[in-house]
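One chain follows as structure tokens, the form predicted alone.
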Amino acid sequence: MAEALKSVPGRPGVAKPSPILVVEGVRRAFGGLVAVDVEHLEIQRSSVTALIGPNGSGKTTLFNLLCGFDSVDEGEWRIFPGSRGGGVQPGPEAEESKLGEVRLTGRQSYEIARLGMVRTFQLTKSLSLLSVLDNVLLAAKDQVGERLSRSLGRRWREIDERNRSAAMEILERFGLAHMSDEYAGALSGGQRKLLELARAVMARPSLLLLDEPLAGVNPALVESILEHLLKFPAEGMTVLFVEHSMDMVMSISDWVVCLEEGSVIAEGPPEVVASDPLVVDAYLGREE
């Protein structure tokens, strides 16, 4: 467990020693069913965080909400992004991010993805008809060139450049150097996973938010996934994961934290969620 967590009790919206998301009264409902209904949560900084629940509990609706796919009913999030990950000198699109906090109730995906909060999806978004290296550098940020104002003289050569060598040392990380050149659609199951990670950490995120990393990957890149997550903490990226292998929870998670019906009904170590009676029963359903 992260050290600083060691001191915190187990139950729902406890506050964390340092966090890096805090979420209040976050709602969205679809016609009468309501998906997400969470009064208040805290993700801490630079420590992995599973994120459980049965089918349907909403995990995934959450995820969109926060990271700005869908809109919420009511309530807020605020980000705490800190130091930045990745291993590139942050743009000066990432200005905003060095503010002590950051609201982000309504701003657009991409807004919030330069202030440092990246997504994985479920079903894998690489663009199949490029490169696999070109995937990468489409994270990349200060992109110069992509303005005309900006691309006269030689600085964008230079960032182009840099970019691609980062690039190539995060495909290299990921195992994937080897087929850079090759289009994305080529790429396994699995492969297509470590293309979104090294997607994500090409974007520099203080914090990355995982949707089933693991679903669908061979049992051979399992371990490298993990791995992978292991050390983004050391990195400066915190890790907000969903996954449904208790297995993979407990070997991994600093912090767990259950929704049930959109509701967050248990929270703290791994072993101290996983024999929660409200989690077993919301995972085995309740006796009569």
Ligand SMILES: Nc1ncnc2c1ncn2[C@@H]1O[C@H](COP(=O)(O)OP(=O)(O)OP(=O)(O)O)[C@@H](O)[C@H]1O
Contents of the next structure:
Amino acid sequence: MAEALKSVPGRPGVAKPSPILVVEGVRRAFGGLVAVDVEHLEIQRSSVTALIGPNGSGKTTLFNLLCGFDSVDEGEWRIFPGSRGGGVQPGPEAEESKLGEVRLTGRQSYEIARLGMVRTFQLTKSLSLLSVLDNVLLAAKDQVGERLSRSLGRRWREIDERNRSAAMEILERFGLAHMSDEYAGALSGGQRKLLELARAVMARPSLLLLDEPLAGVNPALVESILEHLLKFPAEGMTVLFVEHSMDMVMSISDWVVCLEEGSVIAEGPPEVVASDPLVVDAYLGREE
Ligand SMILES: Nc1ncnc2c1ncn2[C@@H]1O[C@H](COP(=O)(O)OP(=O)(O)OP(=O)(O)O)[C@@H](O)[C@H]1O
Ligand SMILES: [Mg+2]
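Compare with the form predicted alone: the form predicted together with the ligand:
What follows is the entire complex, opening with the chain shown before.
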């Protein structure tokens, strides 16, 4: 719980009382440029943790690596999924996720999602020629898998119906139910961000990695997204999100991690990190 972080000293790589994610020596270089070099990082279960850092500091690359969208040069990471959040239908990997610890190093992105870590993208990835509802259903199908649909035969229809009603419930929650039959391409930028959140929640993650969920969203929707984020931990979904606005970070985070040139230069409670000279320098340095 966020409460548990109160006793944790704010310093890079510090151990957490109940981590859901532990990252060890994760490194990725592009040619001569070291994009990510994280020695040790733990994310506390049931917290809202912000990942900050100047442009190009490696936030998106770190998400890509952790979720299997890119390969590390070195390092490993594992999750401790515990109970799953969101959605309804237990996936075929549910048994595996009951294990205390799951090593994610080298796994494919779809496997990592099934094991409970789901991310959204800085540039939204909704499929514009599918309906809003189908976009959300796709996240459920990823979970259940075609393999299961074949072996279940006529039970498949039941599962499909259950998924549809779960997807509609989630769309309702994110204020998109009235647009369920529209092409996703017809949504505004902010609504696409909400659709991405809806898809992520449909996958029943225990850890949600959100890459700039508020970027390009109008102020009314920002409020709504912030409210959703704050509710996720109580529903079994830990949140790690990237955000540039320190106001947003300060208002909703339990803990803040700052990257610079791929490494964690500071972590701690929001007010401590915001006034850390290294963090201030990192941002000022980039603005010259
Ligand atoms: N596929 C790639 N090939 C080469 N360089 C890359 C690649 N992806 C990222 N980089 C470089 O790695 C560094 C980290 O980029 P990354 O996108 O992770 O930063 P970021 O912290 O997410 O930045 P922003 O806040 O602008 O989104 C940058 O210097 C970027 O140019
Ligand atoms: Mg980025």
